[in-house]
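Listed next as structure tokens is one chain, alone, in the form predicted alone.
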Amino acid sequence: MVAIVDAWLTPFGKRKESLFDLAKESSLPLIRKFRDAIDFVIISNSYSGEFNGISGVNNLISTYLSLEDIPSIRVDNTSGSGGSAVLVAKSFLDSGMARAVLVIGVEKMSTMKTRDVTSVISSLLPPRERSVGISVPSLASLMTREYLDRYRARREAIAEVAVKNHRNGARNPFAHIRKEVTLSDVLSSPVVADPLTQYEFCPISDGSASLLLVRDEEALSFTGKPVYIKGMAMGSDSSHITDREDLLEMRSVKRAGELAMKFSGVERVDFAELHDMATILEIVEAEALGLLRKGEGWKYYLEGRTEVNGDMPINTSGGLNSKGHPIGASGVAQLVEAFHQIRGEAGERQVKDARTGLSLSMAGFGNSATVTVVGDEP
């Protein structure tokens, strides 16, 4: 088993700092404390080539941090890079190849205009689907319409995801968007992909997040309050969205969730951090993971049950929707939030008596998914 013994992140947003300075900002507090123990560095980064014109980013960042004598690799799995990087780190530790692994997730995206960023990200779709104009936002639009029609869900329920996540983000000092919005604000904001509006998509963000992972038997020599990875698994699905039997069946998420929960021995988690690139995804993912009842997840948002003080808190950090989505950093930042929640350090966002949590780091539109279950005990 593996434990997270320290975690840090930068404020997300449109940052003037370089990719290297962002990585330094999130990792330096960990390096200063544990430099002599770190024996591997993993960089979670998806688009340093496209956004920043940089290749070999893992070696460049390691050198910038004066860690050039420590082996490093870069993990790129599009928007699921963070979870994938932690999975690789866990594998190194489980196999005995490393004793302490520093995972740094980082992305600087604000160098491009929104249209160009959307084009770069949508390049993960197969050519035949891109050629007819499909993009990731348009897939979210199609999913929303199918969900509303199939389950006779209320449109306001989808928008309430954004209301809730902006309320949480307003209480997160690291969030990109730190202001609350009303249901009217969400529904009246400009339409991005009908029927979804601007407030229902994540902003384009820069930022970085870092974790230090060690084997569980050594965790208490690093901190008195480790957070243990109790179960972790990855699932996959076709990149051809049009080949999937059902747009609302996120098979990669379901498979990863079932395995991670089985490995963890946990029956029900106390909170979850999900991949809400668009509001509809939070609901569909929560249903696929069994956190909310299938076809009825939308009702939980109208009843306030996914709030910080609800019976299934989701995205206490503000999620990608409010906290922001610097792609390489997002999956790592989800576990930073879980680390603070379980240690009782989440401030105004603290879930009462949180002992177990779940994070979902998803690549593409469910092309692959990594689910991590964490807890306060091995």
Second form
Amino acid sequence: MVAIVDAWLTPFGKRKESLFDLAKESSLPLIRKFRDAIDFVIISNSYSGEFNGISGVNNLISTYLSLEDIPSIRVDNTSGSGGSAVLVAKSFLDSGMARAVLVIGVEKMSTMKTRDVTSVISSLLPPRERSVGISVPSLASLMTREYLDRYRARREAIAEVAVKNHRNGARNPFAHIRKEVTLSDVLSSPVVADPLTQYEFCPISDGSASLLLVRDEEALSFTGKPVYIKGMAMGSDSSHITDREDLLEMRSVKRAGELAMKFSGVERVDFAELHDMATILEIVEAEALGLLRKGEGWKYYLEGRTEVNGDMPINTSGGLNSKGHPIGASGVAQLVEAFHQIRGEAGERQVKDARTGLSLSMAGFGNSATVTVVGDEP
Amino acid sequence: MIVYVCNSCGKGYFEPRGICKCGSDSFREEERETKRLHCVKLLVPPAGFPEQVEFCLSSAGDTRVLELGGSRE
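Counterpart to the form predicted alone, namely the form predicted together with the partner chain:
Expanding to the full complex; the earlier chain stays at the top.
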């Protein structure tokens, strides 16, 4: 088994610092404490070539951090890079290939205008589907229409996801958007892809997050409060949206969740960090993971049950929706939040008696998904 | 609407594949009528597209396809 023994992140947002300095900012506290123990570095990053004109980013970052004597690799799985990077780190530790792995997730996206960023990210779609002009956000709108129709859900319930996540983000000093919004603000903000509006999508953010992972039997020599990875699994689905028989099924998420929960031995987690690139995704993912009842997830938002003090707190960090979504950093940052929640260090966002949690790092539109279940005991 | 149909098992695809799920790598093109399921107006489309794009998820027989929205006239 593997444990997270330290974690840090940068404030997300439009940052003036370079990709390298963002990576430094999140990893420096870990390197200062554990430089001599680290024997592998994994960089979670997806678009350094497109956004920053940089290739070989793992070696460049490692050298910038004076870690050039330590082997490094880059893991790119688009928006799911962070979860994939942690899965690789866990595999290295489980196999004995490494004893202490530093995972740094980093992305600098604000170098481009919104439509250019959309174009870069939409390049994960296959050519014929892409030729129609679709983007990843617009697929979320398609999903919303199907969800509203099939379950007779109320439109405002979808928007309540953004209200809740902005409320949490306002209490997170590392969040990109630190202001609360009302239901009226969300519904009246500019439409991006009908019916979803600006506040219902994640912003374009720069940022970085870092984790140090070790084998569980060594964890207590690094910290008195390790957070254990109790179960972890990956699921996959077609990257062709037209091949999906049911847009609301999210097979990759369901499969990864079922396996991760089975491996963990945990029946029910105390909180979850999900991939809310768009509001509707949080609901559909929560249903696929069995956190909320299928077809009724929207009702939980009208009843406040996914709030920090609800019976199923979701995205206490503010989620991608408010905290921001620097692609390569997001999945790593979700586990930073889980690390702080389990250790009781989440401040105003602390979930009472949080002992187990789940994070979902998702690539594309559910093309692949990595679910990690963490807890305070091995 | 052109759909790519496997010559072995008959499964249709909107997006071309090199190998069918049945293992065959032989496909034919088939022209099919479409029926719209859901349409979305995208007001912030990727660079290189018009400022507003409407597209629809439609069915072409048993195959789901994407097509431009708006009037069919």
